[in-house]
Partner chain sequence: MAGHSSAAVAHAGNNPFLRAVAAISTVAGWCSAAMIVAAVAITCQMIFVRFVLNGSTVWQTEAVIYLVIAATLVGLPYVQRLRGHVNVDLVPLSLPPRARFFLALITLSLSILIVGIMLFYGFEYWHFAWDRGWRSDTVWGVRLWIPYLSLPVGFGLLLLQLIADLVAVITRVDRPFGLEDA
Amino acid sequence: MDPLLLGALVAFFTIFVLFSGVSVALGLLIVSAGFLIIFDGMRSLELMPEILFGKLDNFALLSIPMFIIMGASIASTRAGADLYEALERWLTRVPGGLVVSNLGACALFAAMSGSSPATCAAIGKMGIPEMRKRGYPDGVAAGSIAAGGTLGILIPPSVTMIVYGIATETSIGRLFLAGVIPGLLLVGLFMAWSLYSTWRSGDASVLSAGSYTWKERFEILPRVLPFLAIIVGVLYAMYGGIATPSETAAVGALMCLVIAMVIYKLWNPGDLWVVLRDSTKESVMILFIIAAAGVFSYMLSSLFITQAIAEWIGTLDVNRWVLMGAVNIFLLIAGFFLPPVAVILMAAPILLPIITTAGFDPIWFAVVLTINMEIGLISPPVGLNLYVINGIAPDISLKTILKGSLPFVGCMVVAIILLCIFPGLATWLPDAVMGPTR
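Could you show the structure of that chain by itself, in the form predicted on its own?
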């Protein structure tokens, strides 16, 4: 059978199996095993266990559960509420300071937790009721938190970037640095739209908030500064040549647990057990998907599907930006239905040779891909962050939340366009800190 036709069949059955409700990892294994048996015979299954466990034989994978523990220990405390309150107190005199403080809190909490749903839940519980009480439109209140929560997979340390680095054998350190400036760019775009939307609502009074004394501003800092110090320490250890990403993640996880216990009195064994239990569940899920995706990639390569697609793309007489536009559309559609980790692990083996052949930087492409995945987090039909916000504020309809989040999707599209025009937004910082790759 023609490899391209076979690839179309694989895509069709993969979508069918995943939409049947089977878990992503199990679905990938079912499709891989089925096509290997049909086209390579039963003996091909003998290699599956070796590939499955071999994909997990990677020291860099240790950073995933460590960063997840780091985020879970923070999410289990009042860190999000304290971070929100601290920014509110310091930005209260800034016009629209409340929405700015909410987005700033989302960015910082996302950097500490690396989880989009956790960021939405932690900041939204405090921020959404407060913004609504002060007269901000429901769409701005809900949409800004939903969009701010997506920053968790872009601003380092990001589990999504780690997965991309492992899947494409790209430097995780460079990927982390590549997400910094685009992450700040998105925060700036989100803030600009939120302030404009609030101003356009016609009630300028909501742009001003209450006042706090200097004592009230400084007294809350001791609860926030240790977590910010951990972020700085983790990045310094990683880029200062002191430790590998995995080692740095382990130290960061331990420090977050210690701070959660000391500052937030997380002494109850039951609470600590919940943190470790939830972290283990999420880690196993991600690692299982990574292992299954390794088998899926082997199946695609064994049946010459990956090579055929790359060769076909190479023969197309189209501008490389037209090609990149098609890739972005594919990623957007995939992100609407699948979690970011699954999309990266399934698509990276196919897309990487295509984008490198077209002359695109894989580090730059990681940022573009991640922003596409962010759009999926606030877009139906899955749109996980939308449902998290709806759970926090059930009296705000899902339609209003979606309508409020759509302008932030536009901000993300603008960010992708700016990255295409100025690729240095993603590549300059990694090259400046770690040296150029070529």
The other form holds:
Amino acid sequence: MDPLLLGALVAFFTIFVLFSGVSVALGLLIVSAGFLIIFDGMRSLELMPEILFGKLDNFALLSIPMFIIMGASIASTRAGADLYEALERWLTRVPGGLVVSNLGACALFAAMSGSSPATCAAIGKMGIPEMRKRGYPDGVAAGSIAAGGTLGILIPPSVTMIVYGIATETSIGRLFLAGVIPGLLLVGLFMAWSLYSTWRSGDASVLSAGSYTWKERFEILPRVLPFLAIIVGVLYAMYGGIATPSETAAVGALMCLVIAMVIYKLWNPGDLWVVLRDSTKESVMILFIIAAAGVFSYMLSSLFITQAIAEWIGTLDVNRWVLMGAVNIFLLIAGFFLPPVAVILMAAPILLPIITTAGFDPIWFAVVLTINMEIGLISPPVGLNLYVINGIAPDISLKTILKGSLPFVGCMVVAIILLCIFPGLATWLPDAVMGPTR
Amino acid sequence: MAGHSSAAVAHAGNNPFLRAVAAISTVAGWCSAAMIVAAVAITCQMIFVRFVLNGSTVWQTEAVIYLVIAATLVGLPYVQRLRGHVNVDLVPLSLPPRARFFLALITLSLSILIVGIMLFYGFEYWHFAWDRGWRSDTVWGVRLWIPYLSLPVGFGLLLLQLIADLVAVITRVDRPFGLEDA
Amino acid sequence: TELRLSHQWSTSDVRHKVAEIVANEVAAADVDLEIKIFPSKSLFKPREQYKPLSRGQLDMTVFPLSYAGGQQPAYNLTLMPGLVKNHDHAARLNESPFMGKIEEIMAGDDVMVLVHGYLAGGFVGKDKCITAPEHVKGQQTRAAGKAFEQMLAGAGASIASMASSEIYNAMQTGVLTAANTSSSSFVSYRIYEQVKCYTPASDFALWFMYQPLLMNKSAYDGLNDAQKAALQAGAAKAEAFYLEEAKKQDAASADIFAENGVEIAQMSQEEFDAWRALAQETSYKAFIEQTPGGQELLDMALSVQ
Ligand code: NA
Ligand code: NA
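Having seen the form predicted on its own, could you now give me the structure of the form predicted in complex with its partner chain?
Let us now look at the entire complex, which starts with that chain.
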């Protein structure tokens, strides 16, 4: 059978199987097994466990559970609350200071956590009730945290960047740096929108809530120190010649666990277990998808589908921006349904050759891809952050959360457009720190 | 709309089989978490040896890789029990209860089938490595049947938990897909 | 008939061209045989090609044989410091009873050689040149291959194990100060941007790795005579090309490093002998201890002039 036709068939059955409600990882294994049996014979089936094991046999994957532990351990303490409270005391004179503080806290927390749901939970637990108490609209309160939480995978460290780095053999250190400026850009856009929408809702009391003395402002600063220590420590380990980026994650995880235990008194075995349980749950889920997606991509390659698609796209004579637009729409749709790692692992081997032949920078593309994945995190039907918010504030309906998040999706689209016009936003920092590539 | 965090832990009710499987999966979860912690500790030890003592680090990288693999595979049944494996439940949500019940039977049976296949060939692969005395091609030279053991163990336990989930749905101890009735 | 060939290198690599020559010759012979090449580890990971090859799930691979040293300890001899002196010596080794013995072991795993070939490599230092054993003392070193790790550790180096793709970053941040790998990897990972000095393989070289084109024996036996003949004709042509290119690569890598302002160092006869004496006490010794019949195999290899 023609590999392209076969590819269409695989796409159809994958969608069909995944929509049945089977877990994503097992669904990928089922589709792979089916196509391998029919088009490659039973022999290939024997290989599945071996390939699955082989995909996990990679030191860089270690950093996934580590960066998740970093976020989860700190999220289980009152550190997130301290962070946004400190920001709030200092930003109280800024109109809408509370929502700005919460978004700033999300950005800072994202610099410690590799995953988005953790970022969302850490800041949202205190931030959302506080914003609602001060009269912010529910949609703004929930939407800003849901969107702010997505920064977890753009601002380094980032689990999706690690997975992209592994799948495409791109330097993870470089990818991390590439996310910094776009991350700050997004924070700025988010803040601007929040301020505008709060101002438009017209409740004056919201805009100038609370006032703090200078004593109160300085008093809280020491409570932000652990954060700075962790962030500086991780950056120093990573770029200062102590450890490779994958190893740095372990240093970060250890620092966060120790700080959570010593400074935030998280030494009750029950509480510690909750941190470990949640980290294990998220890590195993992600790693199993990575392993299953590995088997899936073996199937695609073995049936020559990957190669045929790359060749076919190569023969198309379209404008590179039309191509980039098509790629973005594809990623957006995939991101609506699938968790970021699954999209990256399935799409990267097919998309990357296309992207590089069209003259786009793989580091820059990683940032665009990540922002696409962020949109998926706050959009139905599989929007992990929406569920996290729903868990924190069960009385805000999913519809309200969704409506509140929608404008932030707009901000992300604006960010993607800005990145297309000014690619330097992503590539300048890695080039400045690590020297230009090639 | 659930999918990830809104569905609760799988129910076991008073069924002794379901309770036993739940207990086994929980122990597997503890082992998985312990292996992740061990991986953190070993990596930090490696950085210390290399950076502070300027010594050789020969076995650590490999040990950490195998620990993370084992944590993933052995953790599978526990995460299944916590319903932590992400799925797209748009269709199940929109179905009436009866259709949803049958769809759950189909997806669970398919899951059991694929995990059974992985268990069978995973065991065979493990046995092959054991039989031929394969080692890793490093100075440490680990006997490969040790890390490969996580394949049959992990998929075996996942199979058990999936069978328990199927039994729970059939005996109405648990709801299909763990979803609340609409 | 369709045969599947997997390897880990890009399509511009010499080892891909070797596979391509065989595939093209076979196609030109028009004997109803097609070789489908899966380059850039698009099918299997580099170290995971031998198992499917030996179990018949993969037909052909271009493969550094020492990767399978954990399954057949004898293969470790195909990446042993100081065993091969230069490319012509390597070619003589390929024809020797020693290689016959290795091929016998392969046959036990249902594997056979179509194209023999060795590639060489050297050392890089971030701060200084590495030509003699005393130069690596106290250096954080990444070595390619178990036997080299043992020898370098014996010289007082600290061994850090990591993938060759991580060498660049580790050198840049200072996690690593020295490394040893193949000439082509040094170039493809652009290590010249990060180091002060390069010791390429030249008159004396320590690092030679046997990277043949292998085939599953049952798959070969299942072919008809015309197909076998076409395959062997292609293999002979590829082998001659492989040897010529292998010789060119070392000089080419030195040129690229020099162009990028890296100092080029040469190993002397005395330094080579010092390394080899060290290897005898470390890697050779460990090999003999861990391999049944290891002493005999080693003697066979050393007896090739
Ligand atoms: Na982050
Ligand atoms: Na989504």
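From a predicted model like this one, the values you see are computed outputs, not experimental measurements. We call the rigid core whatever largest set of C-alpha positions still superposes within 1.5 Å between the two forms. Residue numbers count along the first chain shown, from 1.
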Discussion item. Relative to the superposed rigid core, does residue 139 relocate between the two forms - that is, does its Cα move 2 Å or more?
Written reply: yes
Worksheet item: Core aligned, does the CA of residue 371 move at least 2 Å between the two forms?
Response: no
Practice prompt. Return yes or no for residue 394: a CA shift of at least 2 Å between the two forms, with the rigid core superposed?
Written response: yes
Worksheet entry | Cα displacement of residue 404 between the two forms, once the rigid core is superposed (Å) | 2.6
